[in-house]
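Below, in structure tokens: the form predicted on its own, a single chain.
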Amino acid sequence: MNRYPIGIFDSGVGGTSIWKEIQKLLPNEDTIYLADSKNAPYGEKSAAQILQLSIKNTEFLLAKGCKIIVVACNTATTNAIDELRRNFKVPFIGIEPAIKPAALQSSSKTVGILATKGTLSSHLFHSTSENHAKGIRIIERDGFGLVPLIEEGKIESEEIRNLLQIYLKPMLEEGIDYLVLGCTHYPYLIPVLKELLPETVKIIDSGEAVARQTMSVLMANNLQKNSEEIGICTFYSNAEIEVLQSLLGGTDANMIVSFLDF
């Protein structure tokens, strides 16, 4: 199964932040992503919808021949991995807010967390920053209204801007100096953040963290490809294509890029 691909799937394009950290790490793994942006927010559905539809894309990725899953959603990661594991014996990486890092390094004791409501009213986002934060105030801001936007390509739109800063006000209000990113999505938002953050709050997010998971995982289970040619890396969206096209910087000769009627 080593020459088999990397299955990766996002309630839409956002992931896409996390196949870049997976590919910069692991260049000659074949790749396939999905991006279910046609039910993206998975942030404002329930947890019976976000697990069918994690299972739904679960089942896609396997009939490709994926012989690793990375749900590069913090939504469905939360509210559905468990289950994928319990179901399908493939080995699953999941997406968690980085919470453990941002509280280590926090002069203040005070983080922020910009995330989907999805994500921070499921079970393993309490149990994480009860296990990770002790000591530390966490200041949670549901990010509503981001992700469509973000869907839609409207990265640096004034609606951005706005919602970002009303989000962000009640944590700067409270002193954070780390502002986790609980959501895949977001990292396509950290130039804007930049704008509007003092130089004192550090912005994390867990991308990096996820693509050495993935290295280890491969290797743990001799799942690494043996081979120095550049991988191929497959891309299917539900939605029109053109903003998953641009935030993917284009397209080369190993990248594919299609609509998929899912």
Given for the second form:
Number of protein chains: 2
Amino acid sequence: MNRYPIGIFDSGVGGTSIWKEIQKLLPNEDTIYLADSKNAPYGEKSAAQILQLSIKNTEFLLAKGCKIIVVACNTATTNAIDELRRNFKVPFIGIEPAIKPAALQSSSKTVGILATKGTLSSHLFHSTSENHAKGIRIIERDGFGLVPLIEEGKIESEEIRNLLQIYLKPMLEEGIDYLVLGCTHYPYLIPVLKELLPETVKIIDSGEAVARQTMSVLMANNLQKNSEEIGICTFYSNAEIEVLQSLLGGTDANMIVSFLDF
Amino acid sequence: MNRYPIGIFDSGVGGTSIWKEIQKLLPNEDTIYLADSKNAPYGEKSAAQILQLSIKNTEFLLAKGCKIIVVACNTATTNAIDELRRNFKVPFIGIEPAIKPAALQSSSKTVGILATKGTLSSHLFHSTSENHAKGIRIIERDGFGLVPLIEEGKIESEEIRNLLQIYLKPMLEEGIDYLVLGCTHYPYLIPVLKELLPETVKIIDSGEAVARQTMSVLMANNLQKNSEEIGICTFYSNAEIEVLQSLLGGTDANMIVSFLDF
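What would the structure be for the form predicted in complex with a further copy of the same chain, given that what you showed me was the form predicted on its own?
Every component of the complex follows; first up is the chain already shown.
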């Protein structure tokens, strides 16, 4: 199994923020990234629809021989990962909002979280908040409309800026000192967020922690690639591939980006 | 597999410091702890001997149906875990000295590490130090003689105190502000260490991180026990069981401690 790739899927291009961290930590591993952009955003869909799409994505990656699956989408993790683990034999890595580190480090005991509706309303999100953020006020905001704009590549647009201003306002009024990004699309908004937030507010996402967790699970299962040779990274999208390419910041000889109608 | 126990082994009673953290985080899981006290300390043995004993311990735990093995011994981890992962199918969790968090947090850029000879001389230890502690001075000390005394239950003895004073002296002269405990036996020395160290020196061990990693690998592999019922914890030792019992701080209805000649 060790030579086989790491599979990563997301409801679109956002999960590439997770892929980047995995590739940085494990540059020798082959990866296959699946962007289900045609069905983005998952955050507005029902739990049953999200599960159905997650199973389809997993089957696609397993058919390509993936040895582990990273569900690089908070909404798919919260709504489908338990069922995926019950139905398929490979290990699954999920994404959870980094509420715990934010809660531990917050001085104002007030933490903001920006995530999709599908994540905020999930059982997993509520139990995480209750267990890891006792005594902390959590100001939730549903980032409605952000994912579709990111999927269109409008990362630094006026529309994004206006939506973010609306979503951040109540958080700033409540005095947050940490903003948790609870959707893998949102790290691409960090440059704009930094302009809109005072310097005292720190931004946390889950990318690095997920990469470390992937490494640890590969090692525990003896699934890590033994060769030091740099890995091949393949990307499939069922929408136009220009936005994907631009978020990847260009491609090199070890990267293949293809359109595929799935 | 989910109903099966977590297997934990150590070259003696020290790994119970890891067991305690696992039991705190995952109280519903059944655990089987194997104390190979007859062969302690592993730290003075050859790599081949350590590997042979680790394979024997693993086979014992697998025969009891364990779904995951925690190698709760730094020396066995550094010398045998790669080979164990190649030979057995279950996931393995190892213990590495917490050099990285100490290096990240040290203000004096000087970190002490107390570990066995077998750990300090290993390849894994050297690559961890080089990768995670760039620009940090690491003052290593081989804690020769400590493990046998702990195995005899002489935790607060004059002998332990004298040895620790000798081992800590060069570290304090170099101005360490973090002391990394690189052997699972050593957390039992924390009360004495706190008396001997100035308040400015913080002590770090790996227990909590290992417990979190165990949870994460169980989840990724869908191996976590689904019932909320409190787990049964079984302990086997091939030496007299009094020290084991006393380090556990007494036993309750869910804990069974037995002598077994293996």
